[in-house]
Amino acid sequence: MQRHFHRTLPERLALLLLLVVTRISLAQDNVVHPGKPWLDDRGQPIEAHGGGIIKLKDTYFWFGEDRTQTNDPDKRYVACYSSADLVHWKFRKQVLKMSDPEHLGNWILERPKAFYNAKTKKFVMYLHLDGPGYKLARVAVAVSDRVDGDYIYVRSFRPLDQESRDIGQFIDDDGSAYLIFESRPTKGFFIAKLSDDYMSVEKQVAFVQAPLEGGALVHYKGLYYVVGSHLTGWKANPNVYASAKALGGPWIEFKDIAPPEANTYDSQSSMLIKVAGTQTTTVIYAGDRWTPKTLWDSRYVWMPLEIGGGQIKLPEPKPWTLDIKTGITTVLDPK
């Protein structure tokens, strides 16, 4: 026998409207909210500051300075987290619990970048160490059988005998390795080959004439490009680019990527993400948004950028969503 069921009129409207929230809580859960907390699976901030990314098969690895506050003072730590599309984020653990290693006393651990050994199957990890006054401005360089394993600490250096102090990564299409670091006397940037074991650094590609810290590089379209942010300490600026044909250069002008008044939309450079999908290809602009006094509570801009023919344009941080298998991205009206 069948039946009908006759809802009233609140009722049906009590049901719309719980569809309707549904829906938008489940478009919501996709979307990227540069500026706001961003959260991980335990629904704890996401502590990976100045940080860097790896990709393995189909996951990626964010490894960054964790600044917790319940952390240990005396130590300085490394969390990574794991995710498949870049937007929802798994705490995988502190890859890394270090006490001063080479007893400099007010010690400086910065921008982590862990890079993956195909030959010698290892992940080596290079950090920004220094001491008081940032006077040691060398790299540390730390090491692991797992991509979230405990990393060791191996030593410190300068590469190619210069100073060191903001790092970067790149990683080319062919799978080289590349660090990026700001040398304040020479007041530029190198770009230098990792040796075959990753372990050091074997070669200078690249001096660029330019004094800029924060250094970040993608290959995108048969260009190279090249992002970095003025000396200006935790204050945000004008961040500019470059571009090339070739990793060793000439550079093409410095240009603003926002304009200038903006300060970068309160950030500084961290990395570019390439996402190299089935119909398009996204170039992700990410930043650190620091808060000196509550480092812990620094927040991260992620936007995909305007790029192409040698121009680099990072419009205004707005909600916005990406899909990892075709690479398009969609900014949302926050209204």
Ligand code: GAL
The other form holds:
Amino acid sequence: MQRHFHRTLPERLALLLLLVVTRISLAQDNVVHPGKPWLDDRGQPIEAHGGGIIKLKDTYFWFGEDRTQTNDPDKRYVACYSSADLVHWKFRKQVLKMSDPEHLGNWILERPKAFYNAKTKKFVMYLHLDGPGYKLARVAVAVSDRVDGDYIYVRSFRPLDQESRDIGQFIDDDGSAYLIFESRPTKGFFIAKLSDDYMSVEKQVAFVQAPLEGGALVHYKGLYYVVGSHLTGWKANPNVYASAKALGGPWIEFKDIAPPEANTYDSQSSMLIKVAGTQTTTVIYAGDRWTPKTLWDSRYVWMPLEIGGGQIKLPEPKPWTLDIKTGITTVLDPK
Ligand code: GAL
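Here we have the form predicted on its own; I need the corresponding form predicted together with this ligand.
Once more the chain from above appears, this time first in line as the rest of the complex follows.
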């Protein structure tokens, strides 16, 4: 009997090899490595900072600021990637390549969010448009017939006549589309419903008196959760969350999503991605780790959240896997 437990050297080597191979294939399979360069199907780092994700049928589309070093410095770019599993991303193209639309000079185009309007069958992209010193504080709207562009600039405006800097996107389970936008003079952020054709911002649903940017929302098990960051520019700070029974509030009560000294593990909120699988529903925190001097090399910090009962906890970033069918996530080496 004992013999079964004593492996010969070749047996042990074979086992070791099997372990290594399993680990490598896992690594190639479905592992997210928060904070590490995230390569697309071409082997190039994903350029989709301050991004937004929409799902069409079974495909996810990730839009974000494309800060590629070789881009024309006079233009601003949005790239689009697609994925079936949220882990492997195929570069579609630079869906927006724009020259200064309003003669602003040193101009800024950030945090693109694309929505699909089922009525008009158009894709409508919202962006934060700004000028020198971030004084313009408007949204820009660009439109396309196809998800992967080209998006054509339409106009810019101040939503609900308010200043609007960082924007966030929320699509509720009933398909309603909302824009979240930070407004400095009112010291808070708005949650606003888009018009029927999504071409304008129609109605204030909530004004949350908390000066937060990088606003991200999710609807999970009967509660709405919002995550936002304090106003420290590119520098990370302790991001906070609140929950509410209805989008209109009341929103209670802002708390840290992680130990404050961790500064959100050196990241800033951008999206909360809900994966409703056959076995569980996972909510992923998707943040940006900005490197302002080398923006093209800014990284992504994505982690499944511990969420429920009005509480959120962002665990310390570790490599993790996602099964897009079941919704199950596994943190590798959780020690
Ligand atoms: C951040 C904001 C970014 C960018 C940056 C500029 O707070 O979230 O999108 O605007 O400030 O300093």
